[in-house]
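This document opens with one chain alone, in structure tokens, the form predicted on its own.
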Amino acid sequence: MKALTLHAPGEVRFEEVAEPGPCEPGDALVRVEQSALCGSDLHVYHGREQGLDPKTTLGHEFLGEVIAVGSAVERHEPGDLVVSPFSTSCGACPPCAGGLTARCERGQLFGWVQNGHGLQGAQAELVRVPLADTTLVAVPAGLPHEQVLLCGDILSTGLFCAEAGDVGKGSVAAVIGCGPVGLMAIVGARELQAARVFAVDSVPERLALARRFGAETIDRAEEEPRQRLLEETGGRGVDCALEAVGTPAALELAFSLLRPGGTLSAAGVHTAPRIAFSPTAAYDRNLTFRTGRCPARRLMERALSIVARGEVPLGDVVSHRLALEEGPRAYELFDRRLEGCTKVLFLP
């Protein structure tokens, strides 16, 4: 089968490789037929997340047709319309009880493979699922593939990022970076019913999707973030800053626009050896500081209620459909932000 593959930083490329199968009895095989680029693959792209083997196949975001089952699997069948999370989870692990499927003692994440060992990617034909059971959702009926897809991480991660922030019925919000994770978080500050939710960015189609999902936008280019808020708040500052960047300034930033006693979401992947602030910085502010992997399986069901009431035009993130096989020029397109670049998705 055909698969983008990483070979050493920057250098992805269309190639055939062995079609995987379910090798265990609860494994599951699906067929793709929606795979996204989203932007922690950049991490090992740029070579920031290191340990992953040449030739591994990439991708984590996929929507696709169950083919074939093992002997154990009982929810899912041969001709099922089925989304993943980007990591598998058992369900019943002390983690996985206590919502935190992401972090499942047997639960691996989608392309990743270290010495040998893991789970090949989603960018490729075929995909194989360990713990089908307990980590593939089906899609219902009638909801549009594309955002339904968006379940599986990005809209996930939006609804952790702003429940990790301690957003409220009567909060205010701000959400640092208007990429696809921060406009997620736009929504899902909104479905946690903040008052008030700003967006930080400086890209003017960000900002502009931004404001199409229903926050007030900010541009960083144009005015300085932390006056403008302070002016919004009564001087105050937000009561929740959502990260959705993953670099030093951006942590930087987000921490700058918090009220005392105010909690700082970060969704984004920081590789950076030292977090942006203090420990005496956040004790005089009496920060609440959380970050972590999202368990996107324990929010995929609330993130499909979202696509089902279709309120929010969860497709508009999506700005490049591609073959599989223009992958390569795809990471550039989207590393570099070329021609409007927000969200991909590969279609095999």
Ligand SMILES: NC(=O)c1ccc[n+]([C@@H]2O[C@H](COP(=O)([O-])OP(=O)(O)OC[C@H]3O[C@@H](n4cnc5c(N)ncnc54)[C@H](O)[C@@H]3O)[C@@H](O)[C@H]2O)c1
Contents of the next structure:
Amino acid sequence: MKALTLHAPGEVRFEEVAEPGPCEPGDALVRVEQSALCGSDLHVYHGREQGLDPKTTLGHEFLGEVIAVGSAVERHEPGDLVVSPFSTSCGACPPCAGGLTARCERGQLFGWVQNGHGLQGAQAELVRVPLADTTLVAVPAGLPHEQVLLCGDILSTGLFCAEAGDVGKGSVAAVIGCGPVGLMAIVGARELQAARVFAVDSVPERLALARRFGAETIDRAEEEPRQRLLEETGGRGVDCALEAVGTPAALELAFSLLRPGGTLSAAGVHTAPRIAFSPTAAYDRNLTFRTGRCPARRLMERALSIVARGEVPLGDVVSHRLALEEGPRAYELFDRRLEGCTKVLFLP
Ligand SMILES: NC(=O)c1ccc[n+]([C@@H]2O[C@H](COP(=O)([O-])OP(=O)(O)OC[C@H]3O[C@@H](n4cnc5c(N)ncnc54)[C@H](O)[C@@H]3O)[C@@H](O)[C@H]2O)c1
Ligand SMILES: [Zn+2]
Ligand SMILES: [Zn+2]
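What I would like now is the form predicted in complex with this ligand, since the data block earlier showed the form predicted on its own; can you produce it?
Next comes the full complex, and the chain you just saw is listed first.
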């Protein structure tokens, strides 16, 4: 079958790879109808995250049809349309029972194979899904597939980021970064009834999307976010800072916007060796800081309910729909934010 693989940083190939299988008893085999390109794929693309075996199939967001199941699978059968969270989970171990499905003791991340172990990704024609019963979610009838696909990662991650940021009724929140994750954090903050959501970026089309999703925008190329937010909050700072970039500069900015006792929620995957603010600065602000991989499986039902209500034009985040063979170009478009690229879907 065909897939997008990473051979070395910057070197994505569209090529023939082995078909997945044979199945473990708990596995399902899914024929991918749509997969997507995530900001997290850029960390390995740039070599910021290391350890991936050369020729690993990339990608962890997908929706498709079950074409085969192992003997232990009970909840899904061939012909079912399913959407997947970006990591697998058993639903029964202590982290899963506590809602932290991203840290399942038996869980694996799609598109991460290291020293021969792990799970191939979904930017491919077929993908193997272990723990299928407790990982996959049936696609509800009548919902747009492109938006359902977003529930497996970015919409759940946006919700998670807002939840971890202690957003509640009446909160004033600032979202740092209006990439796909930041845009969904705006949706998440509004879902949790924030009174005002500000969003910071410098890419015009992303700021326009942020406004469409309900944020008041700050173009950091034109004004100083901290100054503006102090003005907007009577000199106090925001209650919740939701960081969705993954760089020290963004984390530092998020920290600087908070009121004393505020919460900083970092959804960005940080690869720098140290956190960008000091323990003293955190102490002096009575900071609550949360970060980590989104337990998407736990949040998918709520994410699907947002899609079902249809109040937010979530599909507008998708800027490019490309064939899998255009993968190498798609990585470049998304990475360099060319042609208004915000979110790429692959349609194998
Ligand atoms: N925690 C999780 O489970 C999880 C899940 C998905 C993605 N992520 C991470 O979320 C991050 C964002 O993903 P994405 O797909 O939206 O990526 P992206 O690269 O498309 O978006 C990042 C955005 O941040 C903006 N930006 C850069 N520096 C900035 C700064 N200093 N201040 C304000 N804005 C700035 C950029 O212009 C861009 O629009 C990545 O680090 C990704 O790995 C985490
Ligand atoms: Zn992702
Ligand atoms: Zn588990």
